[in-house]
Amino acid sequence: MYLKNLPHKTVERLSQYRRALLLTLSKEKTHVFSHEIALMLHITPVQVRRDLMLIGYSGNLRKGYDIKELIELIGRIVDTEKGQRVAVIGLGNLGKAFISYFKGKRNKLTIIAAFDVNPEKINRGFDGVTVYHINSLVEVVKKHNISIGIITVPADQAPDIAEALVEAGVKGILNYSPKPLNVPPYVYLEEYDMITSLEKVAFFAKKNDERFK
């Protein structure tokens, strides 16, 4: 199942829904109530019902949300039939700690190349990715027909970065450098900046501490 005009915050939304229902169904429930999806991410009980009824998904009013039927309706929507492969481009410690991190999260997505320059990391393995130097990307790219990229270099390489893997085909770009990027309207941009996200906790966590003095 593909829903093409599903709006980007739902997909998002989804993902979250997806990682809660996973720790739900860990304790053993069965079915899931609006409202306790909704308590676990922070939204409202209306939110959640909307994007499932997007989805085409209603629950049954005196048991709530089915939570396996819910996953595996999610994973149809999100996922891929095949799969997808993965590049993370920069093996520093942010690398490192995604590559790590991400290890056996979802069977859909798999990251299986990184790229560097540093050579003490190339031609090795890294928690069973096997890392190329820089200069092949584009050809390893192809050749292992990897459809995301995730940039964690420096900020002056990354825009070279992003270049090279839409030259390589890519259809995804995951950036965490703070450079912003510009990438043809057929590559899917995504670009997650931390002074930002911390510079917007810090204006709300000084909006409490006068809030409640």
Contents of the next structure:
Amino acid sequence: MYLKNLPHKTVERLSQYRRALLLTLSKEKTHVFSHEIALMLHITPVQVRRDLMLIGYSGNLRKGYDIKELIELIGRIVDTEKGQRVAVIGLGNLGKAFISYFKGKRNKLTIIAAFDVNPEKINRGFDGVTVYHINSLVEVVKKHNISIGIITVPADQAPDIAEALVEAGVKGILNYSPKPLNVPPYVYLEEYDMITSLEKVAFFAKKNDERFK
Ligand code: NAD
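Show the same protein again, this time as the form predicted in complex with nicotinamide-adenine-dinucleotide rather than the form predicted on its own.
Let us now look at the entire complex, which starts with that chain.
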């Protein structure tokens, strides 16, 4: 199922809704109201209802949203039917943390390969993932139909890695290095920076400190 023109922020929130719904489901609850989802994610019920309307889902006024149904619908929108294969490039602190954290979390996204230059890391598995030399990136990505690359190499290496991933035919890149990257418009690029998140928290912490003095 593919919905054209779904705003990027809505896609991000759909993923957050699913995570919150999965937690709720395990408590043997079958239905949930928009205000309950909103409360868990610190957003407004109007925002939740607006997002769910965009994906064509309306709840039952009396009972709320059917949790299982909604999880499945979000899955049909966010995931692909066959699933997608992911590679991590740079098996250092962050690359390893990502692989270990992500393991078993989403059945439609599988990290199947990691790449590095360090001979001590190559040709042995890490948490069930095969580690290859970076020189075989294009070949392995093509052979295993990997469509997403996660970049966790030092900043100066990131542009070359992105170029190789594009050449290999990936459709999406998640860049953790602090180096902003350029990729062609047919490749979706997401850049994440922990420091930006911390600075944002620090800014609002400072603001709150002044407001509630
Ligand atoms: P690290 O030094 O522990 O790991 C880097 C790994 O990349 C090493 O295993 C190294 O051998 C490998 N490597 C180096 N050049 C390579 C190449 N050309 N091809 C393949 N592998 C190569 O570093 P780290 O702490 O894991 O950080 C990795 C990257 O993530 C850095 O760019 C760092 O600045 C960034 N980082 C980002 C965030 C964030 O929030 N975005 C947080 C922490 C670190």
